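Here's a solo chain for you in structure tokens, the form predicted alone.
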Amino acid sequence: MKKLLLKREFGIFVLLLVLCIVVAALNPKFLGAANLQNIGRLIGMYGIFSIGIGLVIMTGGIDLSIGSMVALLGVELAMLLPHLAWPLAVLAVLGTAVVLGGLHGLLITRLGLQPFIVTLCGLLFYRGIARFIANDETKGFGDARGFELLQNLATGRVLGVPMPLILLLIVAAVMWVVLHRSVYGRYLFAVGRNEEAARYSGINTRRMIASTYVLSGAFAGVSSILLAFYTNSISPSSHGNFYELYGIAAAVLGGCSLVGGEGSIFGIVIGTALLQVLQNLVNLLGIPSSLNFAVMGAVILIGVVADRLLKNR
């Protein structure tokens, strides 16, 4: 199993790599610094809540509430920034992020609803919520003066190297380890395998995979203030829109099973990544953006595909 992962980051890693040469050959505007920075820092923000996403598919289930949730937290901090200083404003929203993820994990685990039930629900609540809170209004932060801090998270760079970018490694690092190095991750992918065997083997299954949520919403949280800023304004009817699909492309891309059981850090890393690439690419040919969720979708089809290719041999 280990090997056959293995082989499916090398592959998609080689994949990414001859997928900038083509780019950059076709539009030399690619290796760009500037164009280069961008890219770094939306793979950044878009891999932060991937990873989320990642783990819980990792045990079998599936969010599709992220875009709507960071839409919902995006207005959340707009409102409260004016009014708290932004240390509370950024603890309010993460404990909003963390509360959600908490309210998904509780009703698929206690309640044993189905995980694309809630969530679906979830994408539908929290964009109405976000809505009405906002009153259908454009939310922004100016100039930002007071919270510059938190702008250079989004926008800044250290070395040149996006800021987004460096939060993301430095996320994907502590998961690895948590991941592929420790006993949750082992209790993670037995989850994921099996669920009911995992469960007779003494492993407390409905916390483990409420956890996933838990940590799908926190990362989420991240993810929702970096974007918050990178955009500067926050209409709550588009903001995050279909941020869900690309969190699943990414991670089946990187070798996330749909069934679980299966995924990696690096491999998500890798296909966030890949799936910016693609998007540049689109943007640089001049191809109508109309048709990103047309690529993105090719891109989810050929990652299942693969998958079920892969598992036959």
Given for the second form:
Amino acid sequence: MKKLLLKREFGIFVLLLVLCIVVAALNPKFLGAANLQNIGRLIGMYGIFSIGIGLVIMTGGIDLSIGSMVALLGVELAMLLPHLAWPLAVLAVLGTAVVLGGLHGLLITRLGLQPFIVTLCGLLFYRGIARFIANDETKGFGDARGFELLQNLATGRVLGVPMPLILLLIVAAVMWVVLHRSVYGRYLFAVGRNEEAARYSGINTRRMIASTYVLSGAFAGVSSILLAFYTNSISPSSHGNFYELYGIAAAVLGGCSLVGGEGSIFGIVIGTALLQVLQNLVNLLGIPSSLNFAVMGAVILIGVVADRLLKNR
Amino acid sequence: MIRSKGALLELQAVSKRFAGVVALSDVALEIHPGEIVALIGENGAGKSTLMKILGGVHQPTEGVILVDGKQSAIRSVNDALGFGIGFIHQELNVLDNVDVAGNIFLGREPVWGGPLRLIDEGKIHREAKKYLDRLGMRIPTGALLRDLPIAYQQMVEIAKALSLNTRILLMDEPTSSLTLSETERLLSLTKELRASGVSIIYISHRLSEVKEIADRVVALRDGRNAGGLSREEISHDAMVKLMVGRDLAYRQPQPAKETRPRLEIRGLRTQRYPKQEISFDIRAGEIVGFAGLVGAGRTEAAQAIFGADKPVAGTIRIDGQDLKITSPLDAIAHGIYLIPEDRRKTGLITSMPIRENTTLASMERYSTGGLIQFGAERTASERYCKEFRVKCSSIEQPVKNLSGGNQQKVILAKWLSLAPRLLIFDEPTRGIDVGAKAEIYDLMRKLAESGVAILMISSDMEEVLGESQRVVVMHEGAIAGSLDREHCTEQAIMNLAVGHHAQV
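Having seen the form predicted alone, could you now give me the structure of the form predicted in complex with its partner chain?
Okay, now the whole complex, with that chain kicking things off.
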């Protein structure tokens, strides 16, 4: 029990509950069905790519390219859907995501480039390409037909629960097993904690590291489809801006260490939820929306400082 | 104690203990102006500790240091510099992204511009050139250190020491990374420094260098004075005798029964010594001691066999089968396991529990369809802990909380759950207490009896002589020789290790 209380995930979970209670007390609208559904949808969409970024961070890497990737993949989806059957368009989007992630992985593990640099170049490159292929015009789905099922999968609800949240729960459940119950997960933590010792134990460390970038890309692909239908119009210069930072913040809040070797799926999901509740709080409590980022930054800082002080005690 | 007049520096009855371990005991040393004193001894004899005391890095636990006949305390590196004691470390201490002049005057840059404290570029280069000229060095003072060969970087360090008005220069294995001609140059420079009145304490394992330049030899053995030699008395044999000097009683290990070679290494060239070819065999069930001085290339050879470092060339054959080893993964697949020297860096994942460390290399046994069978893993880990007598509160304890000996046992458990054909131990008992040492030797012998080939890298002479059935000695990247049980003496190993091919 004592061990549980000391875990970062638990502290952040308590913080989330307290925040929810405070906001609900100040503005009962917080608990309204429409508001909860909207938060749930956002948690779902952000949570999926945050899990991907979290995996990368657990190996001691970083993925800065996600926001631009979401924009590029959104543009790709919007441009393909009028011409292709939707399953093929989805496959193309996910395929692009996996290939780009794999490319990051190869550059990092084969050429020994720093993850920060590789994915920073990705951030710049994909944004530029997205704007170029879209002619810098906002892309939408207009009145094109034939992919209602996909639209429903991305934006619908089951028993009142938004689809993105259901998808997140499925992804989180699968990744929980993978990370905390499988050999892959064991190796991932081993590589994150001590890459050399892992290599000396016969683990293919390069393949392990590269695989997390592939997963990060793939999850960004899934999120990008959900986000495209959520916004319903993709402005290539702003769509997905800063999303990589939401992912990194969620992972760090949820107990991942940027040095690697630490973290959990539960923590990342809670971290994502916390960020979304904070955004919601700014709206509901009438705080000027220009302070949005300031509130988020302050709360993350307080969380991390509190965690450090508690640990040092 | 006799006080000789005019000693620049004198140590009387200096002792140093680290957490109960005696590194130096009752050591005396005296340095006179303008002489080169060579300090010799085996690995771990206390040479470096003594140098660090003189350089202000360590404080003696007991004893007196006299500088110019006055009792003095050298409490820091700055104190040492103040007394005119300069230290050239074995590992160079230069900033490779800064130029020559900047390195010489690091922290003492001539400045101008009042509060702006701008570096006086003209002056710093003029002054630097002065010291380089004194060393007969013709290199541009604006060259970045990383663009210079190691030998020149070392000269820059010496120039820096001179600029600090050094009267006593401590040189710890200054030639260990120099080529032959660079070494020649350094030796003649050392002599020039002596002629200009600087005294030098010179540590080297290379006895031919010592013979060439030393005015006097002081030997340390097990942290104590082991005697000295005057200029006329210096010879290879006399020095080796001083360094070794003791008699050991060993048990004779059983000779290996098998005769077929388990491991055959042919023409192996490592990245550290790409020009030297290594070839040797190990029979199944044989314990081969791998002796040599620190830096002789033994670890590099082991890393190459294990696939941790890519060899430049060479073939590795096990049980007659040619292997292509490009990563530890390949080596492990063929039953070649390494128990590395640096347990915390490469042997274990110290923040993970014992359980996860013992099974890390054999996860496929404790999983089905990629999912871990935690029950089976726990049972196996508990069994190994019991079998190897790992002292722990539970298998969930992180290995960083274990003692060195118990950590070593966890690494052994990791490999022995697989089927080893060749085990490479790199300094198997370094930092391990006597009790655990005996257990590890016992295990090693049992493994050999069960047919495992063992390559044991060790700098501990007692260990090499006590545990090996055969000893292969390396010297500067090459195999200097191989000694059978009956020819294996400390003296013979030492002779080969210092590159002095004795008749055996």
